[in-house]
Each structure stands twice: as C-alpha cells, then as structure tokens.
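Next up: just one chain, as structure tokens, the form predicted on its own.
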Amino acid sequence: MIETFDAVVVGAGHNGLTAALYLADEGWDVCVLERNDEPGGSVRSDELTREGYIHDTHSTNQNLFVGSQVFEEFGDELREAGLAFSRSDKPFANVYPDDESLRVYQDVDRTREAFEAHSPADAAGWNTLREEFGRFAETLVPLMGQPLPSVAAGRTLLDAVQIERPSGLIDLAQIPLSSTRELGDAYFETPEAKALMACWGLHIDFGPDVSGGAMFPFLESFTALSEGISVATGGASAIPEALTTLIETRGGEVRTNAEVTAVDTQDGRATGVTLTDGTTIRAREAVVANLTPTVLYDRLVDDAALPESFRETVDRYEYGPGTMMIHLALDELPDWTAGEDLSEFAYVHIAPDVDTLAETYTAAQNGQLPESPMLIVGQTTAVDASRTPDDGQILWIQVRALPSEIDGDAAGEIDATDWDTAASPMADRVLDKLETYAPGVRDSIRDRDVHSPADLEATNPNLVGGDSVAGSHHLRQNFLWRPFPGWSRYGTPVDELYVCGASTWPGAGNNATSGQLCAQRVLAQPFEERVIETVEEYVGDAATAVQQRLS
C-alpha cells in the first residue's frame, strides 16, 4: 500500500505537531506518524496509579508553551479545542535540613521579603539578578526564538550592542555562561540561596560546575517570579490533543500506532517513509523527523545516504544522565516541616547544598546510584484540582540525576546493576528522603508508579538512556552546535529531510520553537534554501573549529 502527502512528520511530540500545524496552515497535505497509542511524546498524561487520577507522565511545567509563538498565533483556536491552563502564583520553593526553606512567589515584594528574612545579603543578590534579567530579556532572550545562525539573530545581536554597548553586553553574557556554582558564589551569601538556582540546572544536565549551566536557572527562576507556573488543566495530553485538532481541521492527519522503520531515500533525497506493517508513505516535498540524531540516523536512515564524515559526527552526539519519574496517588499533599504553605507550591526542590548536587551529578556520570539525588517534587493537584475524581492528591517526582547504566551504588546499599531490579529500591531511597522533609508522606500513599531511565527510553526512544532532555546541553552541543556544527538550522545531509525536537536549537523545553522554525525552513523558497545551505556550510566549518577548542 502506498500513500502520498506533501509532507510526512515522524513523531507526534509537541514539536512535530507544531511543525505539521504550520505546514498545514500553509495549505500543505500533512501526515503525522506516531509509534505510541497517543500523540504527545514527552508531553502527555496518563492514569498511572488509579482510575481517574491523571498524572503528567513526563513534563508538567508548561510555562514555555504558554509563552510560545505557536500559542500566541493559534491560542484562540487551541482554547476552542479545549486547551486551558491552571496557574500557581506560588511557583517554586527549596527545602533544606533543619526546617529551612526559601520561597519564590509570583510577587516581587513578597519574594524579596522572604529573602530578606533569610539573609539581607541574599536579598540584595536576588534583586541584582532580577535587574540583570530585565536587561537580558530585552536584549538576548529574543535569540531563543530565532534560528542560529540567521540574519534575524544577527540583527538581534546588533540591537543588543546598540542598547548595551559591547562592554555591557559582554558583562551581561557572563551570567548565563557561568556555572551555577559560580553564579551562586557571585550573588549569594548562604548555602541555601546558592542551591536555589543550582537545582534548576539539574533539570537539564548542568551539574553545578558545568560552564553555561546558569542560563536555564537564570531564565526559569525569574520567569516563574513574573509568570508563576502553569500546568495543562486536566493533564498534559491536552496540548497534543488540541494541536492534533487544529491539524485535522486543516485537512492533515495524525496517526497513532504507526511506527516508522525507515526513511526512504533516492539519489540523495528523502522520498517518504516505510512503516512496520510495510505501508509506504511518500512525501512530495519533505520528511520532518521529530527524533534525536541517534534514533534517526542509526535506525531509520541507510548509511549509504549519509557522508561517512557525518556518520562519525552522529557517533559523537552525547546524552546526559538519566531520570526517574515517580508518580504518587496520596490521601493528602505533603505536610512539609519547613512551613505549612509549602504544600501550595507548584514545585518543591529538595537538595541541601551545591556540594551535594555536585556529588550527585558526578556519581550519575560515573555510573553510580547517587546516595542523595535531587528531588523535583511537583504538587500537581495544588495547581490543578481537576486531576483526581475524589479528595485524593497527586505528587509528581522527578529524580535527578541518575546513571543510564548502573555500575554501582554510592551508598553501598543497592546491589542491582540493571534498572529492572534497581528501580524499586532506588524509589524507596527517594521516598525515604522525601519523608525526612515531609513526615507521614509514606503513610499517605495510596498507589505509586515508577518509571526508571530504562522505562523512559522504552516509552519514548528519544529519551536515550533515560536522558529526559534528548541530549546534553553543554556548550559544545548547544546554540549553533546543536545538534552538530553546521546543522543547527533543521536541515540534514539528505535533501528534503529535516529534523526538529529537543535535540535541535533551542533545545529542551515545551516551547514548540524548533517545530515552528523547522516548518519555516521547510517552507523556504528554493533560492532561500540555497542561501541557507551556503551559510550553514561556512558557519559549520567555523563552528567545528570552535567546538574542538571547547573539547
């Protein structure tokens, strides 16, 4: 059986769906193919513990999607399709030993007062960083929504130079290029405040001593201060479901249980795909892969279609440490010893200090189960009470960071070296840690569901080794080096084959930006395409040289 569309999109994650929406909006006949039984990729929700208890299976914080270009352009239609968000004005807090805590509210004055009560020096540092964030948002944040390299990005940088002058821009850029330890030491006095932003770094793969690790914490902390934290009302699946509705309204198709086994090529051009059942789906104009490089090039694209040098580049693509997800159905939300109102916060980070975060990251990188991993505790029903049909509560716990492959246990307690047998005792260690900060939480558990790093990859092959962000974001594999030098603008060595997703610029996060920018690249006229390819070749040579120096 052979079918033909203008474009075929492989993978119905939110970036793949976004790319398909933009193409369909231009009148293209589009087909999206998803191997799982539902669209969404890492943006989905499921009844993981009890019937009617809706857990966000992977990601939960949807701030980036709410602030995205796709939501700005299609927000009214998405709302009509049923998409809504619940927002917390108590976005995140950190808890520490001895009942210490720090809270960030969607309220500048209240947050400043909380810092003042903890340490006047920390309050001063927080205020300084908030002012710097204002400058950063005006001058450099627009780059996050532009392809790199591009004329638009060049204009943004020129505008930034005019506003800040070269010396001011260089000074400002030092903040996001710092490690989170350097950022904390530069602006804060107490170990608690220094750990506040360092925890955000481990949401991705930035251990405290990794250069460039401060950018995401810098952005996320002050975005939460101004916007709170939003979750999709009723579950994260509301996002891909609404995107699917908009695609279908425009004549496109989104097919689930449709696994692609090969990207078909002929004479250096992608011609379509083949499914597991033997169906061939041809693409007149483009194949868009919402896949990580190793999944795409190692599994789906024939070696003969790729230059040997490019194959070597793919082999050097690096993934970050693994993640565990623990989903709990509870009688009630945790009773935190550090303060009654902590049960009202969207996120609570548990990590005593920067040194412990560094030990955790190093252990994970060395194949060791960390003795005290960082916990990101999402109190879902504190933000969206619709997630349970009764008076029960939902807790979402992301455990960072863990080894993809286990060589040992830093605590010397867990003998298992495979995740099938290590998942349960590791989850017990996590709950023991949670119990020390919220006594009684174990007794409140009605049911639990544990996804190890191996389980995450089995659910979504893009999460290689349980890496929840689809590839390391260290400097050598970020910005115009993501995923590879010279290939940061969603093209590939195979004509008419394009890529989007977290492995491409601007990386992880539910901002839908790479899907949007990829679609714009696909829609470029032939002359524009040749210009882009020429620029990519030139920049790629220069970027490779810089990347080698960074290595």
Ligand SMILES: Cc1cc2nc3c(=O)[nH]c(=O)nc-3n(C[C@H](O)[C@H](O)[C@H](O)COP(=O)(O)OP(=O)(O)OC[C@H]3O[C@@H](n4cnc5c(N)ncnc54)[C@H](O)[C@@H]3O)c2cc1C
Second form
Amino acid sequence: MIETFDAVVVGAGHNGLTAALYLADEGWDVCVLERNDEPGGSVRSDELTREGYIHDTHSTNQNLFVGSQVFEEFGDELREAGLAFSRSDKPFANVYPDDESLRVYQDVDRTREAFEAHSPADAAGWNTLREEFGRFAETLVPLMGQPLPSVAAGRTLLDAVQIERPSGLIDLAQIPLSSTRELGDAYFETPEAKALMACWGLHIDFGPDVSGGAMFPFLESFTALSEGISVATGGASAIPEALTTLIETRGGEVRTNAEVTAVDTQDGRATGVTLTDGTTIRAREAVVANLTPTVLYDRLVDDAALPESFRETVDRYEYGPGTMMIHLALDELPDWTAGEDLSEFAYVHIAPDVDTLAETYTAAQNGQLPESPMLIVGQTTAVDASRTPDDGQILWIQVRALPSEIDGDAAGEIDATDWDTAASPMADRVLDKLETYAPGVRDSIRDRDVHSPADLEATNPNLVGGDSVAGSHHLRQNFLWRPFPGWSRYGTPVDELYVCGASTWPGAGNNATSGQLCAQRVLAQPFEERVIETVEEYVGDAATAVQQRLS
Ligand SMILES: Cc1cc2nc3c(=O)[nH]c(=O)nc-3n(C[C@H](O)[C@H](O)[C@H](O)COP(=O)(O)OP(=O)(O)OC[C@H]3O[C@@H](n4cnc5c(N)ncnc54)[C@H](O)[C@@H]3O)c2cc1C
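And the form predicted together with the ligand, for comparison with the form predicted on its own?
To see the whole picture, the full complex is given below, headed by that same chain.
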C-alpha cells in the first residue's frame, strides 16, 4: 500500500523542519524525508575529531535562530525539548599584522573605548553607524521576516516612510546598497576598521567592491553588539533535534536515510515523491522542497513538467565561491599576540585589509586558490565549555573565499587542481596563517578534520560547489529576485510544489524564515492563493525587467 500524507517535505534542513512544524501545528499529517542519517543539513554537530568533542559541522552562530519567529512562537516548547543557547558577550574581534586588533563587546561603552583607543575618528564612525542601525531596525528590518512582495511588506514600507519621510528613507537605504569598501570609506578612517566591516561581507559572497554587500555587515555587527553571539549548548544538532520532537509531538514524522530521487507530477500538479529504493510516497496537499533550484529542478522534477522559459531561468541561477571548514581539537585556545582576552571572543576574523579581501575574492572567482584567504575563527569552547569532556578545546575555522573548481594557486605553491589533493596543503596554508597571529597554535593541535568545498557539497547537495549560502546574494538574486523574479513567494510552476530554504527569500542563515513563510503560503486559502499568484505575475514581470538592467 502506498503511504499518503497531507504534506511531504524533502530535506530536513532547519527550514524544512520549520515548514513541517507549522503545517503539523495546523493539524496536517506531515512526513519529512532526509537523505542523511541525521536531520539538520547545515545545522548539525558531530564528534569530528575525538570522542566526546562536539564540533558544529557547518553553522555555529545561532543569533538568527534565536531572533526568529519560530523561536518566538515555539521557544518554550523547544527549550522543554532540550534546546538551550550559550551566549558570548564578547561577540567578535579582528586581528591584524603588527599585533593590532579591534574588539566588539556586547558592552556599548567598552566597545566605544576600544575603538577610541584605536582611532577617535573610527570611534565617531562606529557611533554614527550604530545610530543609523537604530533607525534601520525601527523601519526596514521587519521586512526580513515578511514575504516579498506582500501587503505586510507594503505596510512596513509605508510605516517606514511615515517615520523617516521619503528623503530619510532614501538616505538610509544608501547604507545597505553600498559595497563594504564604500561603507568603510564613508564611516571609518583606519584600514583596520574598514576591514572589520568588510570581513562580514565575505561571510556571504560579497567581495569588498560588490554593491549591496554592506547590508549583512551592517546588520550583523550591530546585532552582535546588542545580542552577543549564541551557539547551541552541547552542539548545533540540538536545534533540528528539538524541532523534530515538536513535529513528532504533533503526529508528524522525520525519516532519515530517505533520499528523494523524484518529485512525482501528474497534469501539472505534484502528487508525491519517489525514494532511491523506488518507494513512492503520496502527498494529498503539498510537496515542500527544502532544496536549492538546481538540485530540485535539474535532478528531481521532470523537464516536461516545467515551461521551457522557466528551465532557462533555472540555468541562470548563480552560486558564490566555495568555503572550507577546518575543525580542530586543541590543548588550549589560541594565544593571540594582540592580547589575552581575544581567546574569549566567539569569533576572531583574520584579514589584514580591504585590498587583501578584494584580492582573495577575485582569486576565488577566477579559480585561483587565494594566497591569503579570510579566516573566521570560531572559538567554540570559549562560548560553550560543555563541548569537550576534558580540558581540551575546539576551534571552528571557516575559510573564505575559495574556488569551487581549482585552476591554479595565486601563491604558486599548490599544484593540485582537485579538492581531494588540494585540501590538505590549503589547510596547512590556513594554519600557518593562524600561527603568525597566535604562535604555538599548531603545536597545540590534537586532531584536525578538514572539509573542502567538494566535501561540503557531498554532505549537503544544496551547497553547490561548496557555496555555503546556497546561491549568490548579490542584488540581482536577492529580495524579489530570490530565487527568481516572480517566484519569491515559495511557489513553483508545478501546482502544489513549494520551495523553501537558503535559496529563497530571505536567504541563507539560520533564520528559519523561509520555512515559516513557505508553510503560511501552503496554508493560504484559495482566494489568498489567487491574489498571491496574480501579484507575483505582475511583480515578476517588473522584477525581470529590473534584473535585466542590473545584470
Ligand atoms: C560551513 C557553513 C557555515 C555556516 N555558518 C553559519 C553560521 O554560523 N550562522 C548562520 O546563521 N548560518 C550559517 N551558515 C548558513 C546556514 O547554515 C544555512 O543557510 C542554513 O542552514 C540552510 O538551511 P536550509 O534549511 O535552507 O537547508 P539545508 O541546511 O541546506 O538542508 C537541506 C537538507 O536537505 C537534504 N537533502 C538534499 N537533497 C535531498 C534529497 N534529494 N532527499 C532528501 N533530502 C535531501 C540535505 O541533506 C539537507 O539536510 C553556514 C553554512 C555553512 C555551509
């Protein structure tokens, strides 16, 4: 007998799980199918180096989840299911050559003093930006949790106009539309402060000279200032595990080792899915795919079910450069030359200046292994000491930005052009760099586990080419254009097939927003659904025209 559910969700990333939770909460019978042996996707933890050493395999900073709507609505129940967060009030710092550093504490005065000691002009710039962030938070930040386009988003914009007047809003919008270099040049004096902001842009795929790159650094820096940085206590897997408990409490199921090979369609409508072993599972109301467009449409949906023009749109979807993860088990946390309390910070960024960040980004875009990649050094055990069973420490190093496919090495040292061979020497380059800022760290390493961009994609097909954010967030592919113009509200050309996840608005990060908004779209009444489709059609035409001009 063929199993049938109200909704089948493909992929147990935190967005797929969130969508399933909202549907199950409305009484829907849901089944989440996950190809891996654990749910979570890029929100997972595991013993990667030694027994009892719990590393966050991919994402570690859970600020977005803590601030999400799903945590606001289901927080008590998620806590009862075991979810807790450990917060650092020393969120992030940057180290530079010659023992220079800049620190951002959760304490506003202490941060101002740290900037003041470095440069009074930088301190003034930081304060001005912080005030601008206050205006931004009051007016435009709510858009990040709303569907685009939507009546709610329209209201937010109207309210913003009332508060700021059109001129104020136009003035304010200049910040997020800037590149990170422009942002740094407008507000800061020293190369160090400029690099502090530009580093956050490279967390996504914003090299210093890409317009729109300033938005993430602007939001992330001042959110970290006010909230600190939180990691999931005991490991990132606590998030998918708690979400799974809530789904199961409502009668839903989360099945692992269940890879979907096809979304089944009939007469233009999704009817269910087929698994690797040939099993069919039917969906009465909806199939929700927590997948990036190329995985969904190139591998799972029959071409015959898609209009030819849509196929061409899918082919134009772009991915950003790759990421490498280096997980270390250490005797002790790094002894930074720039000062002792640096080992207490959640993140330490290593990037000397904006020009080097630009060279790194350009090298990655051109298939070259960068000479000096940017390092995001997550000092996991400084935030959550429960991650090791003894006095050992854990470091989480994200290496940005790397080519997905290697054509050469900007430093002329690594000959390999495949990631299997290049991963180890590249990791050595990274650790040598870390050693110059924290001498002795290499001797302190008990074990290491390196994941190249190719490894990341192998563990999660959404990370195409090792792109940690499942698709470029440049202006032409963000907001109304994510993933495609006219398809920013989680629908697809196949009836009853919906899509959520990092490749949909509001994009990557553990915000759980697309899962929530997608479920709300699935639950929309027929009249609402028709309104959404009509608006999408009109806005889609306009958005396509704008995208063509932007390209
Ligand atoms: C290395 C790295 C570091 C990051 N750091 C941070 C951070 O610190 N903070 C932050 O907020 N964000 C971070 N991010 C981004 C963030 O983790 C992701 O944007 C987010 O987790 C994406 O969630 P998702 O729900 O869209 O889906 P995903 O996490 O991509 O999950 C999708 C799931 O679908 C499954 N799947 C795929 N194909 C199939 C199939 N055919 N059948 C069944 N299952 C399938 C996958 O196995 C996966 O489990 C990081 C990402 C990476 C890769």
